[in-house]
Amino acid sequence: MNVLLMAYGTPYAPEEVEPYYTDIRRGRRPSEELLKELAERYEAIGKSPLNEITLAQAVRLQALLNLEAPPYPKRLLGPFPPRAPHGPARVYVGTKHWHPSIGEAVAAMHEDGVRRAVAIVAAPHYSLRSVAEYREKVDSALKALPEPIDFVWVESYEAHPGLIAAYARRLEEVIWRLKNPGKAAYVFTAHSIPVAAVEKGDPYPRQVEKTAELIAKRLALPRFYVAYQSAGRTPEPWLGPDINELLRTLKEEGYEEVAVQAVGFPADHLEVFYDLDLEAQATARELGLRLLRARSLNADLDYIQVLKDLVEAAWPR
């Protein structure tokens, strides 16, 4: 069994940031105001650690994948288990817009003699600006090669029952140290999306709103809202409400605390350490919120057997 995981990448060190924000801008090289900007989110947060979490998904995946064992054995020593019955797993990580990329990724695979594969984005929602651009950078890759390589892809996983399950137990945790539950708002976030890709039929928010109301009734939650956050710095309209705007209107409505769970993301990053815990946190705080947010999946094994199980029923039989 043979996978590629893929994520959107981050660099690695300040030096880094301008080629990868011109890779993100598909080669236009950004502007001094917005690379010194970009800079700035990043020595605010001091390191994104998103791909050594993608990294740590990787090594994970693969060691589960050669299990048959669960991840959570009754007995913590006894004899190793026995491989699993698909054989031996590989899993190639590449990145949209870092190093390892797509590219290097595919190629890698195709050097090794893989010829089939399962291609699964860190990302449970399927977006014609996420997993669609995953799957053309993909395809991009796939034309250099001598020999095709067959992906079968897993577009979404929304409602997978260990995905809800697992952001609920870190939700949950959250609930613990409200000082009113009852009275509280519960968000869920996601990247916002150019509206144009919402009115031409992309599924995104609809996907990103079952999570939401996946959780809540898990964990039985009297209300709970949908905000979007991150949106790209574009003259386009992109998805709202931001959370930044939510939260104004929450303290509008009477609510003193606010639980906070990014559904969209499920690795720490930028976008998470700074838009959440800086920006969002910095707009509770002038409101006079309290605002708490779950902690994230990240490499956690209850996440890693979600993709396990992904990848087991999308693989050939």
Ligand code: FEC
Contents of the next structure:
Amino acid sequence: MNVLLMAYGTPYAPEEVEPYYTDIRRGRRPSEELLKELAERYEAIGKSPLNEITLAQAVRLQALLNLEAPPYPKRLLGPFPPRAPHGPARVYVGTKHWHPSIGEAVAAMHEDGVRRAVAIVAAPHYSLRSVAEYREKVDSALKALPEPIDFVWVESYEAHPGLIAAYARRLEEVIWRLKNPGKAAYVFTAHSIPVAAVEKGDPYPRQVEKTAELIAKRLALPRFYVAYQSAGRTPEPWLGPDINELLRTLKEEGYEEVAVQAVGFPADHLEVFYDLDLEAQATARELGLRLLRARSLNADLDYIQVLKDLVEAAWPR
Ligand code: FEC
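Okay, that's the form predicted on its own, but what's the structure of the form predicted together with the named molecule?
Once more the chain from above appears, this time first in line as the rest of the complex follows.
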């Protein structure tokens, strides 16, 4: 079994911020002002851990897919069906905007003799501005190969019961720390996308709502809100409400505590550490709101088990 696990990617060093940002902008170099602003955001969080987390996810996913029963005596455990029913699994990492790039990963897979694989993104929701773009990058890498690789895609998994349980578990930890959970506001966030994509019928906001609704139902939350974060620095309109704007509304409505969970991103990175932990936290402080954020899934085994389920279900039999 072969898997291509994809994520956004982040620069490894400050001098890589410029080419990374240029790649995000489809080859258009950012202005000095935009570049300075992004460099300052990285500086403020110290470093984005996204590449390390993606690698840890891949290592753990490969280990879980290859897990075989230890050779215990049959007398104790009875016949143990061997795991890894699809043969040895190999997981490759490809990042959308940095290295290893999706193109580099696809080329390495081909060189290793891979001709069939499951493609999955470490982000649960499909968008024309996320998964569709990962797919374009895979398709363009395939064009450079002498023989094709047959990819089976997992395009979204917004309602996977294991994902909902994993998110609910992290939010429950926040609920324990609230002074008055019955009167708190519960806010689920995802990366914003341009409104133009939504107008083209992008299922993204519907899928984000679904994830939020299922977590809220599982924890019997009295009410919940969905907000978007990290809108791009472009003049076009972006999907809202923005988390900072929503915090102002919540204050006006009389809330004192807000529990925030980023459901659009399984991993910690710039958009979590800067946009939520620094920016939204500063807005909340200014408004006199107590904001607590649920910790991310990262490479925790409950999330890796979700990836394993999805990959095994997609693998052609
Ligand atoms: O830690 C890190 O260094 C990387 C954090 C990071 C993640 C991420 C995820 C998503 N994005 C999505 C959509 C867009 C669209 C644009 C866009 C732009 C940026 C910029 C940075 C950035 N994104 Fe991102 N995104 C991350 C970081 N993103 C930096 C450029 C500066 C800025 O605008 O803030 C606009 C592109 C354009 O100009 O055309 C659209 C979506 C996701 C969630 C799915 C995924 O993880 O792939 C959707 C992590």
